[in-house]
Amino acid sequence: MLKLEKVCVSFKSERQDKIFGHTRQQVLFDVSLDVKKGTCLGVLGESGSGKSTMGRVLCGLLKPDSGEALIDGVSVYASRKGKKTLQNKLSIVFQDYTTSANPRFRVCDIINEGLIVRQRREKVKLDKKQEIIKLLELVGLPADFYERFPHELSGGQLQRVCIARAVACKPEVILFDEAISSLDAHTQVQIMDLLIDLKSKLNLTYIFITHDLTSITYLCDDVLFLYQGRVTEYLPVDKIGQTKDEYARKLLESIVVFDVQEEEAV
């Protein structure tokens, strides 16, 4: 459904003359992936690995130096049709829910941003209040949150509102960019359970960008390991223990050690 083929991205190096400098720093090296409809692809890597850059390419926000981004087999950057198809089918949930939700907007206004996109695309008139209340209930929030402001909500509740906004435009694909990393462990599990439920109910496809391997094993079908801009491993999550990649093994072993330490502490 969504595909990258040998994508390379570089940026102009900051430590040079802004006008005459030509040195570029390579961020992604021949990155390829294939997100199948109805699945969840986890993209795992530490800070600086190129995860967010890859996410921007997938979202149609950053044209790569070379390689292709494809939606339903159509090039996103080489054709107007591909760009339009991506805009219609993909939605995003960001890491920082405090900045991605306008603090002056009420919950109803935040979710309405997604409904406006849907109305423009489908050229239909919606009963916005009814739709917003349905979306609140869909993400596990009561109808009386309708008039609340972001500062009146917990982090988990506000991220649920942001998820409702992403779902409001009826996407087929949702990209989550570190969407649960700012939440405590208990709330993370609750949000992941919600995402599993929504994926099943709405027949969604997910791309889940994170630095946390535990959430990948909980939520995703496939996992791509990204290290210093290169794909080091790409396999089904249920075969993750069979990886021979050094970087993937190191991450797996760190989780095992942590789990053992936790059990001993208990």
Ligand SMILES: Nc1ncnc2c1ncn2[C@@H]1O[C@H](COP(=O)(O)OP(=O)(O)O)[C@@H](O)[C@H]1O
Contents of the next structure:
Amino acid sequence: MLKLEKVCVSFKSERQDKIFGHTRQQVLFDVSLDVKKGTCLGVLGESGSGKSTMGRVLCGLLKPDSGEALIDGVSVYASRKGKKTLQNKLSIVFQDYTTSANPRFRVCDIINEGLIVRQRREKVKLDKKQEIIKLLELVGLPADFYERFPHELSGGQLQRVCIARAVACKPEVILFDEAISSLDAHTQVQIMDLLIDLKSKLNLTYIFITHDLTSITYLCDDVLFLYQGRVTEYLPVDKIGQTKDEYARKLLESIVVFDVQEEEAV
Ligand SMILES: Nc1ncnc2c1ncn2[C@@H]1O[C@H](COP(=O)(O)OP(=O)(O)O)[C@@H](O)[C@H]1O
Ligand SMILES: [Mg+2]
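Please give the corresponding structure for the form predicted together with the named molecule, as opposed to the form predicted on its own shown earlier.
And the full complex, kicking off with our chain again.
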């Protein structure tokens, strides 16, 4: 349902060339992908490999130099219709829940941001309080968190609130950009279990951006490796062991070591 076709992106580089002025730094090179409805695509790459830039192209926030982003076959950047379709269908959850949630907003106000979007789109009047309590329950938080402020929640709880906000607008696709990366390992697993649960309950499609291979194997159907702005591997997660890509192999080896250590600890 969501596609990229040969997307290239470059930014004006900081360095000034004496003769040519600003040079451009290319960040994405011919990136193509195809996210099927109801699946989860994992995007894996080290810091600076272009994951967030790719995410921004997918969300309609950054027009590529060349190439296409498509939602249900409609080009996102070529027409207003494409962007509108995307806005109606896609939600985003970022890594930094502390800055993505306004510290002066209460939990109910944060979740309400998503409801406002839905209300505008569906042109219905929602019983906000009832909806918010339902959403809190859906993400595994007690109803009495309603009036709390972000600083009164743990990182995991606040990320649950951000997830509630993302599903409040009834999206079909959610893009997670390092959404669990700054949580501790135990909380990460709890949030991933929540995401798996929500995905099947609400028929969602996910794009899950991360630098951590473990979460990909836990959550995703397909995985795309991004290395210095290029797709170096793109395959089903259960075939991941067969990858010939050097960077992917290196990551896989590191995870094997990790597994062994865990077994020893038990
Ligand atoms: N708005 C921007 N202007 C200039 N350079 C940028 C901008 N956004 C990202 N970059 C550069 O693009 C590269 C990829 O960044 P990013 O997509 O954030 O990578 P990742 O999310 O994988 O860490 C980095 O070298 C970064 O400095
Ligand atoms: Mg990033």
